[in-house]
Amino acid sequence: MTKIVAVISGKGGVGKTTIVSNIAAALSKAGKHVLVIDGNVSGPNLATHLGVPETHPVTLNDVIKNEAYILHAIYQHPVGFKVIPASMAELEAELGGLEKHLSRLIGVYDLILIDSAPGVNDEVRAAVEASDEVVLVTTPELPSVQNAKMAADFVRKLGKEVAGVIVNMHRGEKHELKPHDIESVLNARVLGVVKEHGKVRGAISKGIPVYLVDPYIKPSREIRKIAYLLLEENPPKESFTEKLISLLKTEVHVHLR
């Protein structure tokens, strides 16, 4: 069964696409079928944080407009997940009938990731009343969280339930907001904190998500736990090596700050 989860926040900034992008990796590199949307036609950048050609020749955009189906403007990602783009040329774009589209694709795939525009909008209306779950993402800081409180009711307003919380770019520092405080603020509970790390601003740079370039750090082992709950799933156990590793890899990281 096809589970379609659009990912929103009430802000941009806060890592959104970089945590899309990276549960798709490692869902993926699982054998699981992803599809992921930009859902964020009035500022695309899905495609760049996966590499994904600026000659693709068919986007969302033509999708929504009629001009071309739903199946003709899926990117095949080497790592095995699909990517829909939408164009970088076509900002005025909207997504009515998204809906409608998306309904050709179930029973295709495992999970399909929609990328929402940050804030509350029309895209984002258009990502939630094309979705199963909604999850946010947020920053532990109080004014990203107070952002996320105001898409939370946008998605009730619309029907929806917020089906958990994601917390990215964790650095422990005092002001940060606990993440029983943050499901307090929100009403729904905290699918998982992704530590900030050098390497996920590295990878995005390369335009290839953190979990490909190295899946035994913190954030890229937090987002595996995240991706499977999403499924419903356990997540395979860890091996005695890979535990291993990812301890070397967690105290190199604290030596080095």
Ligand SMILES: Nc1ncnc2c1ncn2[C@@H]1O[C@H](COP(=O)(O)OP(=O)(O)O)[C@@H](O)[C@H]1O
Second form
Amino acid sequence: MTKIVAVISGKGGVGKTTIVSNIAAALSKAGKHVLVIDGNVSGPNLATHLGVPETHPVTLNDVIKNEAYILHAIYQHPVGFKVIPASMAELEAELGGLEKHLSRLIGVYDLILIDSAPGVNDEVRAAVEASDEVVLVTTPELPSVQNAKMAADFVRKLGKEVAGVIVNMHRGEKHELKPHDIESVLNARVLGVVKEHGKVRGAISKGIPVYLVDPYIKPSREIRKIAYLLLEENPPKESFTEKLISLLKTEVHVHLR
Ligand SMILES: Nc1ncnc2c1ncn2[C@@H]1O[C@H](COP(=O)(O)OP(=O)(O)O)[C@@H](O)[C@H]1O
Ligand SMILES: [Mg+2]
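Output the structure of the form predicted in complex with this ligand; the preceding block shows the form predicted alone.
Following is the full complex, with the preceding chain placed first.
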């Protein structure tokens, strides 16, 4: 069964593309068939996060304009998952009709993720309409959650379900909203809380999802957990060595007096 999930947010810069790229990496490493689509045609950067060469000939824009068949827009990432990039040269593009094109891919993939534009607009509407369910990404800051609430209301008005919320860039600071507060504001369950980590930014600057750089740091492990929640499957059990590496990677906070 193929599940199509739109990953949206109220605000930009909260980590949608980062989360989408790393879910694809984590599941692909485990042998799942995953396709990620850059549904942010007004500000595409999924290809940059994933190191897709700018020379990739066919984009989502060509597909939407009915100038190319969706199969020809698919880029094969070396790790195994597939990517449909959007054009960097055409920022006025529309996304309507995506649903019709995606219907040709049902059954091929376990999961199709649409990396959406932020906010509530026609571009986001198209991504939501093309999906089976919607996942919201927010940071634990109040303005981000407030805007996520607008996005959740928008999704529900379109008759779609908010399957869950991913809280990203958690720093553990006092002012941050707690997961249960976020759940009650958004009326949706938190699928996971991803910590802020310098390695995430470092990996993006090289066009590699952090999961492929280090699958054992906390953000990678949390994203793997979220990925299996989306698939509604239990993650495979970790080996003793994997558990040990994760334990060794856990930051130990020593309070000196
Ligand atoms: N967990 C994280 N830890 C550190 N930096 C992060 C994390 N998630 C995202 N970022 C950084 O935040 C910025 C915005 O992320 P991005 O995924 O592009 O957001 P969006 O797609 O929602 O606009 C990127 O520069 C990325 O490096
Ligand atoms: Mg993005």
